[in-house]
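First, one chain by itself: the form predicted alone, in C-alpha cells.
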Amino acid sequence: MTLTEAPAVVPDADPEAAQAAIEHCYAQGWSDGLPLVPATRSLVDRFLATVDRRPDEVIGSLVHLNRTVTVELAAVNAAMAGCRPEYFPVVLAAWEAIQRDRSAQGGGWQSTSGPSPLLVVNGPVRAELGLNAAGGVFGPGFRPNATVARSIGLMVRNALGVVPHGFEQATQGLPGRWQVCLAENEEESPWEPLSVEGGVPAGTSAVSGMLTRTVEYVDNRHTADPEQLLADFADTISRSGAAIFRHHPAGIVFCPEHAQLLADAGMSKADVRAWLVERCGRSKADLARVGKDGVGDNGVRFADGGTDPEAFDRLFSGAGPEVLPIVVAGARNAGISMVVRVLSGWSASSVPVVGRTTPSTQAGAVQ
C-alpha cells in the first residue's frame, strides 16, 4: 500500500457524507484497515484545545526519513483514531514517552520484528478516562484503551511515513499491534506503580512506554511456593526463540493474584526482579543445539560449538527496572501474567499526563 499523502483536516460533512468521508480516508492510504473517524477541522480544534501546545510544535522525528511529527498532526491521527478530545493529553504523554525509548529514535519502528508499543497508564486519568486496569486488560472493549494505542499507530504510519510494504519492514508483525495500552491495577497492586519508578510522585497521572516483540502468558494457579511461581517464570523469560542478543530484556505484567502472592512472602518488586535476574538465561550447551552458543563483537548470538557446555549464559545486563519492568494489570480471578518481550529495554522515565480531562461514563473503569 502507498501513502498518497501526510492526513489532514476534512470539511464538517453531514450525516448522509459520513460513508462518503470514511471511503475518502481509505482512498488517501492513511487508515490502518479499519475505518477512521473524519477529523473535521472543528472536531480537530477540539482536541488542540485540551493543551496547551502550539500546533506546529514538532514531538518527533525520524531524520533518516526526513519526517516529523507536531501536535496538530498527533490531534488529527487521535481524531481518526476514534479517539475523544479529553484523550489528547493521553496521547500526547503517550507518544513521548514512546519516544524516550531509544529504538524508537532510530530503527525500531523499520524493525523485521515489527515492534508493538506497550503503553502503561497510572493515576487518577485512569478512572477520569474510563481506560480498563482489570479483566480483559490486553483486550478489546474499551474505547480509550484501543484509540489511544490506535493513534500512536497512525501517527507511526501518517506522519512518520512507515507503512506496510513500504518503509515497515516486517517479516511477519504482531497481531495487536497497535492496541496495547493497559491501565495499571493499583488498587490490587500490592507494590509501587511503574510510574513511581519512571520518576513521577505517586498519585500523578503518567504513562508509560517500550517498544516489545511480543507477550506471552504463564498460567500457574496450582502452587503457593512463591520461589515456584518465580521458576515458571524464569522459564518462560529464558526460552532460547527469544535469544537474539547477548543480552534482551523483558517485562511482566502480573494478575494481582500472582503479585500478591509473592507480596504476601515478603517480596518487593526489587526482590522478585534481582530473584529473576540471577536464573534467567540459559547453559551453553542448550545454547549450542539452538546455534546460539557464540556472541559476535556486535552483541548477535551465532552457532559457535567451542564454548564451555557447563557455563550458564545470563539473559540480563543489570538488574533495574529499565532490563525487567514489572507492572501489575487484570482481573484477581486466575493466576495467569504476562510475559512481555521488550525490544531493547525500557526508558525508566514515565511522562505526566498535562491537560484537562473530562470524566468518562464508559462501564468497566477503575473503581
Given for the second form:
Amino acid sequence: MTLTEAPAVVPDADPEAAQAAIEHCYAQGWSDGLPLVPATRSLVDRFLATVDRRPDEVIGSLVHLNRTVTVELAAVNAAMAGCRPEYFPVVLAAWEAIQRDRSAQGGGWQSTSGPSPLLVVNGPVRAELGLNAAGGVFGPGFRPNATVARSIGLMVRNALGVVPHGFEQATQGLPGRWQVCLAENEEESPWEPLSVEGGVPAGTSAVSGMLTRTVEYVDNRHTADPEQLLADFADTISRSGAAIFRHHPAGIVFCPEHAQLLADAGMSKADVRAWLVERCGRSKADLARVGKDGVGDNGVRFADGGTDPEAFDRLFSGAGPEVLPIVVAGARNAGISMVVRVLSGWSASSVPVVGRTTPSTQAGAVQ
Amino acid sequence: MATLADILDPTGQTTPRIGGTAQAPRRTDLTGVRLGLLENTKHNAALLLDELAALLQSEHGASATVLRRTKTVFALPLPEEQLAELVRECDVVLTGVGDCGSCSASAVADGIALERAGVPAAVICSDAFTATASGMAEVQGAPDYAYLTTPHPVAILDPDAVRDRARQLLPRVVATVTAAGAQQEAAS
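What's the form predicted in complex with the partner chain like, now that we've got the form predicted alone?
Starting with the chain above, the whole complex follows.
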C-alpha cells in the first residue's frame, strides 16, 4: 500500500474553506471548545500507518453506556486534537495507560470530581517528537504535549460519549483538564524514570498515566535541609480538603533542584516516600474541626466528633509508587515542584510505545 | 476535492438501542409484597430506603420479609447475579440514592433492568443529576422511564431530615410501583 503524504505547503489552500470545516466540527458537537482539525480519510490513514494494529480493534469501552473506542476512532480523535501522525503510537500508549487506572473503568469520567489524566512520557520518544520535559512542563506551548493530552479528552467525549452536562457531571472540573502530558526530565533527574517503576526497562519509550484532581505548587527556595524541604511537601499533601476516605494517594512532580537536593542528601525515591508516608496525615483534632474525623465501614470519612483528639490518621495506605508516584520534570531554575492530587492511585504499570514515531514518508509506509 | 461530508465522525456512534418495554406488571396494592432494598453506599442511602420500607410495611401492608443488598460498585449497573437474586426474592425493589455522576445513571439502568425482568422498581435520584439519569434511560432504550427525585443534597442530612424525605417520597413510591400509579400516569 502506498500512502499519499500531504505536501508540507499547499499554496492554493483556502483559509475560508478551513474556517467552514472548523465550524462544521463545532456544529456536530465534537469539540471540547477549541477548534478541531477536520479529519479526513487520508489524514487518518497516515495515523493508522504508524502502528501495526487493526483499525477495528477495540481498545476501551463503557459497556453501561453502550460505547466503545477502536484504534480507528482513536486516530480520528487524535487527528482532530491536532496531533501529527507520528504522535499516534504515544496516544495509543497514553490511552492504554489511562485504561489501567481503575477509576477510568468505573465511573471516573462521569464523576463530580471531574478528574483529568496526568500523562508521563519516558524514553527516546521524548526527543523524537519534541516533547517538553523542561521549563513550563505543565504547559502550554508544545504541540505534542498539548495534543496528546487533548486526544484523550476527545476520545472520552466523542467515542465514550461522556459530554459535560450529560454523562459528565463534574461539579467544577479543574484547570488543565485534558492538557497535562509531561515528558520526564530524565537528563536532570537523579533517580530512575517513572516507567522503570512501571515495569518497563530503562531506555524504552513508555507512557504512564493516572487520573488526578488537581496540582498544587510547593515553592521552597528557602532551605538546603532535606527534612525541612520534605516537611513543606508533607504540609501540602496533608491538607484536609483532599481527605474523603480513610486513606488517599498523592503524587509529586519534583523540579530538578528539589530532586537533586534530596538525592545529594543520599535519598532514593523510596527513601523520600518512606519519609513522607511516616509523617503525612492529620490529627483527629484537626479532622474533627472539619467534620472528617470518623471513618465508616466503607472507608468514607464522616463527622463523628467523639474520636480521640490525640490520635493521628496517616494519610497513605502503603509506601509504594501506587500511592505516591514520583516524577522529575521542569527547569532547573527554581525550587518549585507540584503536589499532584491522584484520584485513586497509580496502576504502577507503564505502557511501552509501539510504532513508528519518526516523521518521514518512509516511516509511514506499511510493510 | 474533499467536502464537509468527507470529515470523519469521531463518535463511532451506533444506532440507539431499541429497548423492550421498561414496565413490569403492577399489583393493585402492596399487601404482603416482599421488598428489596438496593442501597448504593452513598451516605444516607441505606437509611432512606429503610425508612421507606418501614412506612410501606406500617401503612401499606408490605411483608416483614425484606432483602437488603448493597451495590458493590455504585458506578456501574448491577451484576447479573445480584439482579437475579432480587428478581427471585422480591416483588418490589427500591433503589438509590443516585447522588453522583455515575451512580445516578447506574441506578436508572438498574431500575430498567429490574422492570424488564418483571419486578416493579422505584429508583430515587437527587434532583441535581437528572441530566445523567435521563441520559441513561435513553441509552437503555427507555427514554420515558420514570425515576423519582428528591432535593439535593441527601448525604449531609441528619437522620430526622432523612425520615422527612422518606415521608415526602412515600406517595410517589407507592404510585410508581402499583397499578394505580401506572394508570394515573397513562391518563395524564
